[in-house]
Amino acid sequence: MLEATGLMVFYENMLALNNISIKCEKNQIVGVFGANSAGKSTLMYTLSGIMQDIRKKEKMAGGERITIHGDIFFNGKSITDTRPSRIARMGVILCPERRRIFKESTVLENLKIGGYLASRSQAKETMEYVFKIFPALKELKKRTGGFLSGGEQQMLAIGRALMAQPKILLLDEPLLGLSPLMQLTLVKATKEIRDDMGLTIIVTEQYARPVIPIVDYAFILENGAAVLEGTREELMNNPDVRAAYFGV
């Protein structure tokens, strides 16, 4: 459904993501892990297609030269060279690291920002949805983005991503710096996402310990480059990377 095929990104001088061939299936959930700095947001900007809107924009300013070599594909179509708005509006939707929500703007806002490529009744359907497998938000709607809490905010980034009707769903350290109890739930959230609105879901983490019991297939990136990949059972069984990346 997602495949890309040698994606090579240079920041300047600095090659940042080295020969990457990734593939995601239709309703799977692919679990991409590395260390800070190993190109995980990196690659989820280029699938997304923002890369290239920064590579022109930085272009245009006279700022950091940034090169991109390599596909990507959608359904067999060449995705490569496509703006991100029109990648969105196919259905590839980025909920990116660190949450980023409209933190001026209520829930209820937040969510009604996120649906501008729904229809009436889809965002009808997909906020009940939201509300649903995030009660805590249903109960906030009216809160401001800045006085929720840090797990709050990151349901609620998901929940905004969900409203733009996505086929494929980016999730970009969606853990990072929560409790491990909201790690729980936000990974339960996920595959009960993928498993209710028949997703396909690519998600990244530095520590891969709370994501691969409901990952079907990984990557482990190391310094821009995929060192390493497999089934779920095939990482945990190996034991550098239950060292590494597991913590067991």
Given for the second form:
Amino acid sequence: MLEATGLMVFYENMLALNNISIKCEKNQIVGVFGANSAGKSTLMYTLSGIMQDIRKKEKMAGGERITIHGDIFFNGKSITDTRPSRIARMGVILCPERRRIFKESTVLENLKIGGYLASRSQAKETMEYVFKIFPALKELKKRTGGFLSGGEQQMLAIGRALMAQPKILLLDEPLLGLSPLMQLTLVKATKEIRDDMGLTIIVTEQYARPVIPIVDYAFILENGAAVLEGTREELMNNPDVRAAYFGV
Amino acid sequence: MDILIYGTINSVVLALYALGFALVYGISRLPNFAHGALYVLSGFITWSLLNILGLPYLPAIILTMIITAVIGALIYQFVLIRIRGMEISEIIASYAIGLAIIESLRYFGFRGMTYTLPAFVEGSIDIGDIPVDYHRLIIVGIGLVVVLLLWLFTHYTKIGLALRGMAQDERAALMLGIDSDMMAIVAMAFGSMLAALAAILLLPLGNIVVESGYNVLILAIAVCIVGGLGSWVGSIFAAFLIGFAQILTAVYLGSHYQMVVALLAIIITLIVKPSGLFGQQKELEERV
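Next up, the form predicted together with the partner chain in place of the form predicted alone?
Next comes the full complex, and the chain you just saw is listed first.
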């Protein structure tokens, strides 16, 4: 469904992504694990076209030089140089690291803004669904985004991304800084969303343990390169991975 | 009593000057220094439509607003989009465009006291024992309606909500499929349209003079700085603050100090609370 081949991203001379090829099939949950600065967010930004937009703006302002090599295909069509708004319209929606919810707007408005690409009936239907899987948000409808707790903000960010009618959802570190209980809730919700809406999901995380039970396939990044990949079982049985990412 | 009435009128006038500027800045962080020029330009467009083409008043007004919106969008699409995000360049470029518009109007002979727009309704009414002409009442009425419509637009329509999302976090909006360049053009068109609306409402009070373009710009900037750049609520609040301050100065000190009030307000705000009454300093947060 989404496939990247030979992806390389440079910030000036620094190599952020080194010849990464990843692939995910329809209806899968794919994990991307790696430490800080392994290139997870760069990968997510590049897949959703945001990196290309940053490159354009940096170039215009004469700032940092960003170079992108490789190809990205969505349903067989190249989206390597497609504008991010077009990519989003095709159904690739990024739910970014650190959530980036609209802090001055209420929960309801955040969701409505997320529904920019949705038709009126789609928006209504999806909003009901979001309130179904995250009942906590329903209580907080009128609350300003900035006053939500981290976990609530993350639920809102996922809900907002769902409002944009994704076919493939990119979740960038959804569990960052959350309590174990909240992590569990979100992981369960992620699986539920996949099952209910028939989505494809790519999820990145530093620490694989909370997410590994729901992923079908996973990649492990180190210093910008994909050092290991495999199905859940294959990774779980690899002693290096167990030591480094599961803390067993 | 007259202070209250004329203070209110003056405040609404200031708010109308500032709304377009505040809207464009609030959404795309573009300080549109061509705002005053667009204001004057649309005054002359209306005059031309009325007196050269001989259109009736209402179609002329609507046409002017459309033309000015298109001009604003074109300015953005062909000039400002290239320097997006570089504040100094944006200020210089938009100010240059403004200068070009104002000075070419002057060059082509639109100057002096000969150009006036008719009032919507002639005549006046006494409130208490203060005579107020109908046109000023219409200004206050339409000003309030515009603010209300703007509020409804940004809270209940898809484009309005998208604009607000973009104002808060452009990149997050981009991830949701909101085309930031397109939205910035829409914002600029709306801002220009508001400049035109202000011109059409306010120019019948006096002559159309090219120099007023600079005054309008300064007043708009004063209101926005005092209210907090990018905050619409703040701008409206500041418009009333400066509006009443101006009338009080006019009554107790003399009307030629009015402009000083606005400039003094900028200076005091920058010394005491640089982010303005309702502004938020966002940079710290973004650095984290």
